[in-house]
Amino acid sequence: MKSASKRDRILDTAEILFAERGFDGVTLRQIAEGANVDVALASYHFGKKLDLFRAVFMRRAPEINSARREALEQAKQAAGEQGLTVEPIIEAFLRPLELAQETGDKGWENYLALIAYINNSPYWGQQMMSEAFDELVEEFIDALRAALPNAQDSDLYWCYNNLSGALTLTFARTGRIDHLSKGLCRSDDFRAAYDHMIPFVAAGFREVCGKHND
């Protein structure tokens, strides 16, 4: 139990520092003294750098995935025979963030931040979003082209494009609609976050990829 109780502090910590600093702005050992271990347990539990980085990215990723899925089917039997509309694909795909982010733990504050980072890199980007969430991505896709059948692939994939720019932002938290907005909105208020990119995102599939359903 002490082992696993260092683990997860090594684990925990290397979340809050990657998701401040980056791969590039955090050592081994900066990550241990913060878990308040010794970096030979760290390099025992993890290996390199690299090897905890990709742990820290991939422990909460199922948690996320099983939610959205879960999102999903609800909808799906919501629906019935008369099978899904676009609204409630796009609201099982982000809602169940907004709830991750309104838990009020420090975690999934940092995780979330954590995917901004690498989801808007070119190096990490590909690789590692790819491993934790294409699966899941792929469902909600399959999900959208019945919504919309007479829409192009490239189309759907470009929208998906555009909405996981916004979500990345959202994530990212960095509080310049506060500044732009003085005020009016901030970015730590994600149920308003959430409840104009639903509407704003299902308006913009249903518009450039259902423009030919006519």
Contents of the next structure:
Number of protein chains: 2
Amino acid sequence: MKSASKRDRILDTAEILFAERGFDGVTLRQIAEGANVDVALASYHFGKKLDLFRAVFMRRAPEINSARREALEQAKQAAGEQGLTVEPIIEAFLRPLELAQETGDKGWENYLALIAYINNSPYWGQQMMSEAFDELVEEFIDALRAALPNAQDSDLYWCYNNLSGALTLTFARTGRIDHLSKGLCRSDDFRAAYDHMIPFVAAGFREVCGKHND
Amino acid sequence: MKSASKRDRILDTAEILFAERGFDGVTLRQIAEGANVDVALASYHFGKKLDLFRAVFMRRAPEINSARREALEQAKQAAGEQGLTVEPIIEAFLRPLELAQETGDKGWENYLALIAYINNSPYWGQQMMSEAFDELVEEFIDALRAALPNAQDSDLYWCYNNLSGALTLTFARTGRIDHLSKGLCRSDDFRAAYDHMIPFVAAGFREVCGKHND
DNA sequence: GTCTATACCGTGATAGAC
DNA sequence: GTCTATCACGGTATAGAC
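Would you mind generating the form predicted together with another copy of the chain now that we have the form predicted on its own?
Let's see the whole complex now, leading with the same chain.
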């Protein structure tokens, strides 16, 4: 937290703190202290506190979107003529997030926790999440619609809601599952989380959206 | 917000505000104003701000736990000899929450949003959620273990994690699904949410935890 | 352009007087 | 059981140094 530009250090520190304590739980002074810069520098670069928050949130969103888009494209290629099925679509939506962990980049882990905070916040949730991710989510819904031709649209969206909730709780890494399972599961084990989430979610989609398909 | 005792008015107002803005997003002065009491009265009754927060969170937890426990008991009765299957267990876990909406009690809706906030917060999450709900969750895990005799324990807990995330995102009523679905789904329509969540989650459990059962 | 020091003024939580 | 007073801390604007 010394080598990067001051502007980046502010973003990095803010990311950590916002992820941990939310928007209101963090002060600009804490961020400045963590980034080793003057209090006023955040305002200089980003304007109001909320603008800094948005800047942190929007910074990494495009990277997630392209990684997911690329994974979906590759899955389409691999599927070829017969078209995509549910499982690889879900896989393409989730697996790119695993890389965030594998690279050992703490910044990414914090960023995912920040998504969890925003996605579950009635106050910030709708507006920011939609702005950052809805366009890409629509592409995945389209793919799912094609894979589940008898699905009603409302069913698809409700199923996506289930997926989104399960995913972002994992992002939050609250440690609750560690305690509940007496150490059997660790909430920071993204690999295990996705290994269980993908078949879980795929089965859910098929059950709810594939009924008239039997 | 005038008839109840001042102590209750503080709890009710705090519940609304904490649900909307989280712990740090709310001030004691706002709570006092909303409850029409003096600023210091909250401290008198509850001690520190965090103690008030805990009091709000712990107030309704036992009611949820008994409603769920009772629903599980009834499902067991109904199943009789052959024992419970997955679906009615999930149903018993989720349907009691629907009553919160049907009674039109805004307090309950706010309380559920508060659960969403806590469940997805790395900072408050593990400790408070576990204290309030883990004992009962273990009873449901036990029931699921019996219904899915070939399941590994870690699989059960990961699946519960998916359930928990999907459920609490619904609690949060962020309005995102409204926007994403262009009005087709409404995030405050708990009935529809559970109608889709129950088969979704049940299928997920069977898929992940029933594999060796085929 | 990038950054620091400082000052402002409103609001925060809380202790102690009433 | 209630209200007041206090004081630290909040975000932000500004003036000017590098």
